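Quick heads-up: it's one chain on its own, the form predicted alone, in structure tokens.
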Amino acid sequence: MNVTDAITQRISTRAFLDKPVGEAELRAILDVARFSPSGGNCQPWHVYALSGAGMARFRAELGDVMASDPMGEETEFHIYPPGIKEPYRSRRFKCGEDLYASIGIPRENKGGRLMQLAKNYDFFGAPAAFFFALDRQMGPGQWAHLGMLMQTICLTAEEMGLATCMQEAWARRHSFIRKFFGVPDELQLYCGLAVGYKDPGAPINSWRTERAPVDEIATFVS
């Protein structure tokens, strides 16, 4: 698989097969992704990997927490800007509507939509995951570098035949994640990343988000 194929074929997978992914595969992914670009070679990130018995324990302990706190806590940062403007608001809205349409959940079915949202906290059935943290001293530049690392991880996984889904929903469970992994206070948790084998028969994996054409997102001067 070449880079172009990996980029264009990858989607945010939201239904995974019951097929294990172990520490060896996660290590192999990170062994490649550690060469991601990093300004000044600071490498300001830390990655927490989860699979096997650790994943089983994570799910069990999270289940106890969610039973007493089903809505989760306030995030430490805004996932999207308050009052997000156009065209970003419409793009985000359409993304959500297309997702629910793919699995036949209309807008008025609030319960069904909440149940689908809750699947985030089971990694959509994925057997493995990464969580990402960044030193709190770092600013927007280093957040961008973390994004480069995450994209490299996703493309490396794609080359290995694995599927991924970046999950900002975990920002509402940051205290639990911090306690589970023993994350030091100086690190800011960002999000999770589900890793596994895509269920090709799941309708939710059959749609793609639309992308703006090149002339809408770029200016050329020649």
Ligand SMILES: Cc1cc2nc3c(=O)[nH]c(=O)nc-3n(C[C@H](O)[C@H](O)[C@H](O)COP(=O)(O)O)c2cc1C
Contents of the next structure:
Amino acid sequence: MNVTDAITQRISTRAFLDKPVGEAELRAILDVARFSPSGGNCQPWHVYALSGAGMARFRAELGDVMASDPMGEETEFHIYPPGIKEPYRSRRFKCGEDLYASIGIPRENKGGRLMQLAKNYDFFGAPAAFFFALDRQMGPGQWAHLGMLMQTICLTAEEMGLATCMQEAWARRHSFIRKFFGVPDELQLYCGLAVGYKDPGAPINSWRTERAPVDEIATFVS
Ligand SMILES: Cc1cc2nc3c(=O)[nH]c(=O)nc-3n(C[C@H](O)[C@H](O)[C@H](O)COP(=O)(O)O)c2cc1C
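Now that you have shown the form predicted alone, what about the form predicted in complex with the named molecule?
Entire complex below, previous chain first.
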């Protein structure tokens, strides 16, 4: 697989096959993705990887937390800026509408939409996952550099025949994740990333998000 194919084939996968992915695969992904660039080569990322019995224990313990706190806690950062402007607002809205349309859940079916959202907290059925954290000292630059690692992980996984979904939704469960992995206080949890084999028959994996054309996002001076 070449880089272009990996970039264009990767989608956020939201239904996975019941087929295991173990620590060996997660290590192999990270062993490639660790070559991602970062400003000053600071490599500001901290990665927590979950599979096998660890994943089973995570799911069991999270189940108790979800039962007592179904909506989740306040996030430590704004996932989107409050009052997000155009065109970002409309793009986000369309993405959500297209997602729910793919599985036939209309706007009025609030319960159905919430149940779909809650699947984030089962990694959409994925057998493995990563979580990412940064030292609280780090600023926007280093957050961007962590994003480079995350995308490189997704592309490496793609090459290995695996599918992924980045999941900021886990920001609503940061206390549980911190306790589970023993994440030190000086680190801030950012995001989760589900890893597994895509369920090719699942309608939620059958749609594609759109992208603005080059001339909408770029200014050329030639
Ligand atoms: C950092 C990051 C966090 C995301 N968090 C979630 C999430 O919590 N749940 C979810 O279903 N999708 C999540 N997504 C997926 C985005 O909605 C998706 O990347 C976007 O709509 C583009 O679609 P594509 O990934 O299929 O190309 C996240 C994406 C990124 C980059």
